[in-house]
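There is one chain below, alone, in structure tokens, taken in the form predicted on its own.
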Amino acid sequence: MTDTVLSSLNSALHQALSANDKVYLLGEDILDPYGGAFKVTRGCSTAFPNRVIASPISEAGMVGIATGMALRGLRPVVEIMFGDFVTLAADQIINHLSKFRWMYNDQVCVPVIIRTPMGGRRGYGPTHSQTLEKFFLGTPGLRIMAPTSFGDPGGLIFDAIINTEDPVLFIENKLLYPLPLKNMLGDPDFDIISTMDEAPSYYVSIHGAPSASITLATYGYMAELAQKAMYRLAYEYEVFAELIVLTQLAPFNLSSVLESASHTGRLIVMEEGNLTMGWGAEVIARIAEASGSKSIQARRLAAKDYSVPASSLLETALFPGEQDIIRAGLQLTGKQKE
């Protein structure tokens, strides 16, 4: 049977709950025999059933509960069912849990994980398609993480939940979801080449192509699209592109872009939330001081500044998508005007 991202989330879970009588789920709906809206807690009641909690629907009493018991020595993970619903816990997370450490002078550390699926392109309308990770890049004391499919997603959250001691915001892109590992099933015409760190980057190319000439830096579902739009840039275009997929997006970490970007010159930053004040835009400002004389010229492309609409065909013209990773590398190595 062939891991997905599904899959390994699920097992690393169940994993967790056995290495450590410390780990506790907390979630609506995660319980037996429905296991959590998308099926990542399955069968984890069922294992575990004392150290499992269906919570009531109140997301910032789920996380100020699980703040409490990190206080005491536990190590809680929390699913918020739709990433949107986040915001209902937004006093927790930026005015609690992610400053106790600093406040009260190490003494104390609060390692919850709060588990919770973003994104669209599943018709599921305004209030459940959104990708809202950007309202909590600046929160110092918080982690945030992105698993994908190019890596080891049941690994990423383990080490999370047993080994972090800081509280961790872990987005999960509903659509990666189904998606097969490429790292277990290896393919012949890309090279995948990982940094090894507790938060991996990876280095993604084409067997065998020449240099690259741009670089496209991302995480979560957009890496899947990247690269699809990085395969047709070479053999439609004769545009080779080196694909830099991250995992932790906050702290930034962005050697591994930098990196590219100063070899290659170009660089295009891909998200699926809104594009104003997005995680793209500081990434270029900070690559853009990192790099100081050296001029790289960059783009961004994120979702326009509207709502998620409901309608499949507007949703569709909302996200950036394929075609869209094409016309700007067309658009910044010249072979296509603006």
Second form
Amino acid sequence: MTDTVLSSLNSALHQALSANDKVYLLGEDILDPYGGAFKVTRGCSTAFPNRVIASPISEAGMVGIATGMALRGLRPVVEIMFGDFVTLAADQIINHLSKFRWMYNDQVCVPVIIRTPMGGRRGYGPTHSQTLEKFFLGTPGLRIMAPTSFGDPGGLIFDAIINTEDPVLFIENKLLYPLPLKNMLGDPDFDIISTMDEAPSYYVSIHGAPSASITLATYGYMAELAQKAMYRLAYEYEVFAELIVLTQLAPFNLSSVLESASHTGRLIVMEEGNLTMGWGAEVIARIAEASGSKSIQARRLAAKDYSVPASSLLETALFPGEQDIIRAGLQLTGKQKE
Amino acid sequence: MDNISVYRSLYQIRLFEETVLDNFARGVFSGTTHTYIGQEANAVGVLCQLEESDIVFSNHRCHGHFLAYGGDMRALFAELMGKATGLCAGRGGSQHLHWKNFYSNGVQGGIVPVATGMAFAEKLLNNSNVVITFLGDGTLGEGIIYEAFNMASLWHVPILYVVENNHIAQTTPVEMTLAGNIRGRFNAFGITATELDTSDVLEIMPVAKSITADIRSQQKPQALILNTCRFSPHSKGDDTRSAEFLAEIKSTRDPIMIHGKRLPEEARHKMEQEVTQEVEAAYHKAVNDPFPSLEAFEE
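Next up, can you give the form predicted together with its partner chain of this protein, since the form predicted on its own came first?
So here's everything in the complex, that chain up top.
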């Protein structure tokens, strides 16, 4: 059976529970036979009944409990059932969890992982479809990560659970779960290079293509759409792009994006959250500051500044899609009028 | 703990806090402060019987708790002054302390699940430690504490919730903010709550001792509601209560006066002089301590 993002994350949770008896899982409805709303914790409570804890519907309380557990040497992993509910725990994340290490002068560490599925395109409507990580980006002391189907999403979370000393908000786009992991070495159409560090970036280019004239930068499920769009840009329009897929959003490390955009001179940043004050705005600001005298043309693609509608026609129009990426690529390279 | 040691502990807190208030206007301290004057019997009564590895999580009004826990006055003065020798090297300030198993934070209700999680961890790790966390009556308005009470009861967490009801949240009387009663809030979650209305440390000590022992042996949460009086303003100069009211509570509910009467006058004076010298020495050391370097930001 092919590994999917879901099976990779699920195996990683099993492995982490097995590797270290300080690891605990907390969440709503995570026990078997249900195994969590998206099944990421399936089997964990059967294999480790004492370390998988069913929580009341108390997102803030649960993050607080996990923070206290971590201060006393445990390594809790909290599941927030829908990313939309992470705002309930905002005070815990911002005023407690992320603060303790710094404000206590590095005398403590708080290794809590908060995993949560974000994202729309499933018709769940305004409060079960959002992409809210932008509200936590830039919170000092908080690392934000997002797996994709590139590389090893399970390895990413396993490493975070076992090795982190600081809190991590781990954003899992819902549409990634059923996707098979990418063939990193033998893909006939794409060359994929990993930076091989603990939160790798992936450089994706069309196999055998001339040097790229445009850089696409994104994370999570948008990387899937970007990869499809770059294929069509190459084969239908002879516009060659390089796609940078990030797995760590904060703290910002944009060296891979800067390197690529410095060569291509054109950058499109893409996210599923609402446009205004989003991740992409900060990426472009930082790239502009770091690019020196070199001019880089930039464009943002993001969800329109409305709540996510339930109706599929409206929802599709709200989020940036493959066609939007192609259009932006053609406009930025002068192949199509604005 | 003998009577004179108990008095020393009460008196030290009083003098420390008065030194803070007296010198605030001179610009020695930075930021803000919330002093514990009038409530000293609670901290001393509850904390003097802790085991060394027990854990304390306090709130914005934490100086008294910290000193009763055994904390160092110079390090606390220095933290309030933003000095490098402060408990957290000046990063935390008055409300954000950590030393050994003592922690405090400046956001009220949010402390409660964190303290509960600590106690839960101690249980899971098969330690016999108890966590004591302090809440004020004002904190009862923040919903997250009820999530924590629920989980503490559900999971048999060894924690003591101490509610210090000083009947005023900043400037708002408790009658304007609290429906129902405090004990009922705990009872609703199956948590036993004991209530005292006293400023006599010797009334608080045995009750706190017996409750803490029960929590340790039974591995279940309990609450201790301490009706008390705050003499000082919420922070600095923001007291809206009448002079008559303050004079009344100071004459009837002063823990220093109540317990001090039990000591021979000569011994009490001698000890007061010792503590005065210690507080002054700690203050002057902290005043002369260096400020932190900017290296913290170089990463």
